[in-house]
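Shown here is one chain on its own, the form predicted alone, set out as structure tokens.
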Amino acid sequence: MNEKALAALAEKLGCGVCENEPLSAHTTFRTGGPCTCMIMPKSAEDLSQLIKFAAENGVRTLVMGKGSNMLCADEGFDGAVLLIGSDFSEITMLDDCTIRAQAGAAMSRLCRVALDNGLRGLEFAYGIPGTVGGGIYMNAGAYGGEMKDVLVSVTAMDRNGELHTYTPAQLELTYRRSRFSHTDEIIVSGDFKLAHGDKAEIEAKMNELMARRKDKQPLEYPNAGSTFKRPEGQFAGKLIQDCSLRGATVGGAQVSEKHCGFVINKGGATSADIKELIAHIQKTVYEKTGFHLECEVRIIPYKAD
């Protein structure tokens, strides 16, 4: 019942609160059952109080942004979801080429702010469906660019509600990983150092990369982006295609016929369908090629392990 007490504190702070909220409404796979409660913090101060209360009272928490890299259990989440979204999405200019974005800001919006200020460096991120927090968490990248190329500092909160600011060297940014992949800190904001450029050229590049996404990726179906990390010296999509898995299905889950690196919700898929298909792909590719495909999607269980 401590979730109810946490929800009561959130309401007292003026945060949005929903009980038994379906996670399918908040994940890009469009799957996942209800969480015990969902709370929308509005500030770092709110988040600090909520996190401290949760830690002191044994409330299991899950931090979510746009749910673009998560597979939540069909049973839901036994605990409180902290939704870092539009209420936590302020973007400000620190100087003429440095932008600070709160974790809940959409990546696409951050890219548009950079464009509006004639700043280049974030074109690669235009079209990445997640939030700034999610992008930092996994060092998101595409088309030759990564978050580590433009991040100059990140502020995060530990489970005691204390803020810490990290330099690039402390962020441990590698391929689809960061320090936050193995800590329980919550990303609050990131500072991005960009360079001045020609607005028309920046916009043209953003539009070109968006067109390439639409042409190559199955954006018309719910998905979580690239399902697997790229194996050294190989491409996950090609390995899957070469193993004759294009279009393979489990229930409503399918290996995209447009791009084999994507598992999609073709219609009516459950999280169990998607999880089973992922396991089938991994087993088949390993047996036929010797490569182990590491899942890029975070699988969130109903109860703590």
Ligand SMILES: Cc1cc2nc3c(=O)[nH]c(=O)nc-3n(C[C@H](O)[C@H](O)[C@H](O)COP(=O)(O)OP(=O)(O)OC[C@H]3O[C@@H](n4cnc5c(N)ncnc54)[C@H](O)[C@@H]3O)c2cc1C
Second form
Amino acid sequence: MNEKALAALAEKLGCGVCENEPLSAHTTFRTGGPCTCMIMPKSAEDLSQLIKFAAENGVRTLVMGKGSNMLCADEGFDGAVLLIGSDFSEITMLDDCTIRAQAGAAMSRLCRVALDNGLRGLEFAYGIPGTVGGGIYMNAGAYGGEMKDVLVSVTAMDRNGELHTYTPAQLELTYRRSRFSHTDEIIVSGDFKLAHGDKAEIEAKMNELMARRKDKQPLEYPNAGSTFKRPEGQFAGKLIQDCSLRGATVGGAQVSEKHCGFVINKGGATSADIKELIAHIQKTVYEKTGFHLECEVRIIPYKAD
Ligand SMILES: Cc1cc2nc3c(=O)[nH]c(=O)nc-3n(C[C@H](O)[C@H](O)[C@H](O)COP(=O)(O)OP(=O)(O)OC[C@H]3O[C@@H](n4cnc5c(N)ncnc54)[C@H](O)[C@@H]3O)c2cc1C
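Form predicted alone done; form predicted in complex with this ligand now:
Below is the whole assembly, all chains and molecules, this chain first.
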């Protein structure tokens, strides 16, 4: 009931609102049932009012970017999804080498803005199919780079609707983790400090890394990137391969034949299939090697635990 009141407030503010929206349309696994409502805030002011209302009225919320690191329950999400996406995606130059991007901006667009301005430092992120907010939350990284290397400040909103600006030290950025992994804050924007470079060289690097992705990753199937974090001194994909799990299947979910570090939706997979396959991989790898594979993908339950 309170979700309806939140949706009504969002409509009054002029935000996009959908009821019973299937999350499968918003996750790269292409799975997940409907949420009670989905709201697309357009500004920090909207977000502040919505968040305060949700907190005061006990509405459960889920912040979502491009859903490229999420496994949502087949039952859906019993609450309101705040989709921080294209409606919240301004990118501006703060000075000749600092870019401010709102949380909903696509990472690939941010990388292209850097390129257009002859700025290097973000080449590693080209091809990560998420938003700036999701990238900061996850301290996304690839090919030897990570968000930590280029972020100089992040503005986020607490559940009272107040904005806070954090320095790099306060962001607690470590391997695929940030302060946001354990706070309830919503990332509003990030400032990225880059270095002047040669446009042709920057573009060549971006294209080279994209080609490597296409060559090595099963991009022809829905997936959520690396399913597991890298265990200390090992590669998850190699451990999975060594345990003879290449091609292992549960329902429509499969360990990619192309890259064992990826669980893919081979066709018609449910989130339950994917979860079961993840558990099977973890159990097998642990029994055979002693390594515990920690899931990198965020598993989102239908109801609060
Ligand atoms: C083909 C493929 C390749 C990938 N390659 C890489 C890679 O090379 N490196 C890498 O690190 N990742 C990779 N990923 C995983 C994923 O793209 C990244 O983790 C990305 O940063 C997630 O962004 P998102 O917007 O999709 O976040 P979502 O999946 O929508 O959300 C992820 C988490 O962030 C939270 N979140 C999102 N936005 C906000 C916000 N504004 N405020 C607060 N919390 C928020 C969500 O609540 C959730 O807990 C890949 C995924 C795919 C499908």
